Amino acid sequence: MEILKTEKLNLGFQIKNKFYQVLYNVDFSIQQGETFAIVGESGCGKSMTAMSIINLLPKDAKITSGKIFFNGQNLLELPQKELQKIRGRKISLIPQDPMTSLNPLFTVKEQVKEVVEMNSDLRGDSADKRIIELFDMVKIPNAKNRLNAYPHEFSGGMKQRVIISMALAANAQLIIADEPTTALDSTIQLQIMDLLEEIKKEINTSILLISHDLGLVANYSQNCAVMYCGHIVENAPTKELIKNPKHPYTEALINSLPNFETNTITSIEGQPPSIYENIIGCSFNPRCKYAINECHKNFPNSKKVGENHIIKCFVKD
């Protein structure tokens, strides 16, 4: 069952008198129960694609055009007030850095509850007792002692599992991991990673999985888009994508990976453009080693290269 899905969503930001694009035709669904990623560069606009479904935009950024249907209804048609209704309590973020994303001043419990409040009837002993439960559900150690407990009491890792147990507090149908395990070390990414997926199964809610690693993305993904320039320019199963990429700048992402055969990396020659510069022709043109004349001329359209595998490419087939 389709629970989200966006079509051609356009957006913008506003700049004193001039306004410059950021997303460009934005096109993807997720399924109940999968783990849909979005994967690319930082700046390609990955986040403000996350954030435009729970309408958390800057102020000078606008929604041009486009669709967003979460269960069948369109975000973007909502009043403000029923747009509250969703955010938070089915559709749940977490935030991109665990560090900063709590308030030093409260206690985790002061800042869980306020979460568990808003979106139940749950109250005092009550309301406690659930904070308990989703903190043994996110495996934080010992939870009943750790309550009244402070942010800077806690490792980037335990924050980050607060912050998962405050994403699971309405059990959502779909949850945003934006950047999940920013500024955490390995062995930890695997564990939170770990933890979002067991959750996944057990309360069969959806992620969008937002990540500049394709690495991350490979093992906990079933379905993957590339986004470059505000552009999705691939789109397939990720196993597929990641076995047979199609478009220029995904086969370099993955040529990026570490080789651990030859202890060797290979970089992206080159820099992603800025939203004030005016590439003519498809974005990735400066560095795409594959492209032609037309590639410089026009941006192609969407063609389907297998099934189920979508990119927008002159040269590739």
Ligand SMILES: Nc1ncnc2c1ncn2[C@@H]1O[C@H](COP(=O)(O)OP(=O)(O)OP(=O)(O)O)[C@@H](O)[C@H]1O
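Superpose the two forms; the largest set of C-alphas matching within 1.5 Å is the rigid core. All of these numbers come straight from a predicted model, not from anything done at the bench. Numbering follows the first chain given and starts at 1. Compared with the form predicted in complex with the named molecule:
In a rigid-core overlay of the protein, V116 has its C-alpha displaced by at least 2 Å between the two forms.
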Given for the second form:
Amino acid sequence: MEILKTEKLNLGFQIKNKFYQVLYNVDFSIQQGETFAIVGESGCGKSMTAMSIINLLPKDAKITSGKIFFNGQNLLELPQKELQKIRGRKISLIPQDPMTSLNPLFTVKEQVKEVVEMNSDLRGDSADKRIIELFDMVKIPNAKNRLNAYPHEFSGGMKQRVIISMALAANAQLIIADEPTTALDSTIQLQIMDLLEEIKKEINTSILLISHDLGLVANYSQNCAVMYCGHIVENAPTKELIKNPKHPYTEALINSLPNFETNTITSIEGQPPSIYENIIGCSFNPRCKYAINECHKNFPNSKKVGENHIIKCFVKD
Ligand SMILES: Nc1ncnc2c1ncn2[C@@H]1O[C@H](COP(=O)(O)OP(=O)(O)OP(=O)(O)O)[C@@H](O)[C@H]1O
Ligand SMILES: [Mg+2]
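Instead of the form predicted on its own shown above, give the structure for the form predicted in complex with the named molecule, please.
In what comes next, the whole complex appears, and the chain from above leads the way.
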């Protein structure tokens, strides 16, 4: 069953009198119970895609067209009140920096309690008991004694666990994890990813995992979209994508993973263009070793290259 689907999502920033497009016809869908990843270099539009779903876009950002279906309902047509019921409850965000979700002025208990009370009839001591249970589930050690701590008394990994406990309390149907581990060191990173996996099974939720780290995505997602300059250039089951990448950008991303046999990394030459540059044709053409004439003229349409495997490229098939 499909839980989320975007259809031709277009978004940009209105800066003074000019409009700069950031997302181009972004199309993907997430099935119930799966981890779907969006991977791509910094600035390619991953967070804007995530923020469109939970309606937390910066003030200047405008969705110019497209649809975002959550359980079959187009979120972009829902009244604000209905949206608020979904945001933070049915859809939870785990951000890169936990302090964007936690309030420094309130204890962790007060913050989790708000979510517990919003989503259940538990109050007072029974709500506290539930919070301890949740903290145990997300493996916050010594939960009972740490309820009255403030966020700054928790390490980065522990703060992420508090936020994950809120997603659990809300019984979220979709967890959007936007680079949830980039601020953490590598062992803690894996612990948090494993915890998210456990939670996913526990409440049968779906996860939208956003990352620039293809290695992480390879280990934790079932399906994957590769984003470049606001375009989804490849979308496939993750295993297939890693084994049989079709788009030149995906190929370059895979080659830039550390190779432990030869001890080499081949990084992608050049930088992605900024949204302020106007590239004619395929936005990857300045960095693409396969580019042909056509690539400098038009942007390629989606084409099917395998079972559930699409790319946008004139050259490859
Ligand atoms: N508040 C803003 N005003 C103007 N442009 C913005 C703003 N926020 C983001 N952008 C532009 O939108 C583009 C997409 O940004 P986004 O945050 O989605 O990238 P990202 O893929 O999440 O990158 P990162 O990996 O660095 O988090 C960027 O190129 C950036 O220039
Ligand atoms: Mg981002």
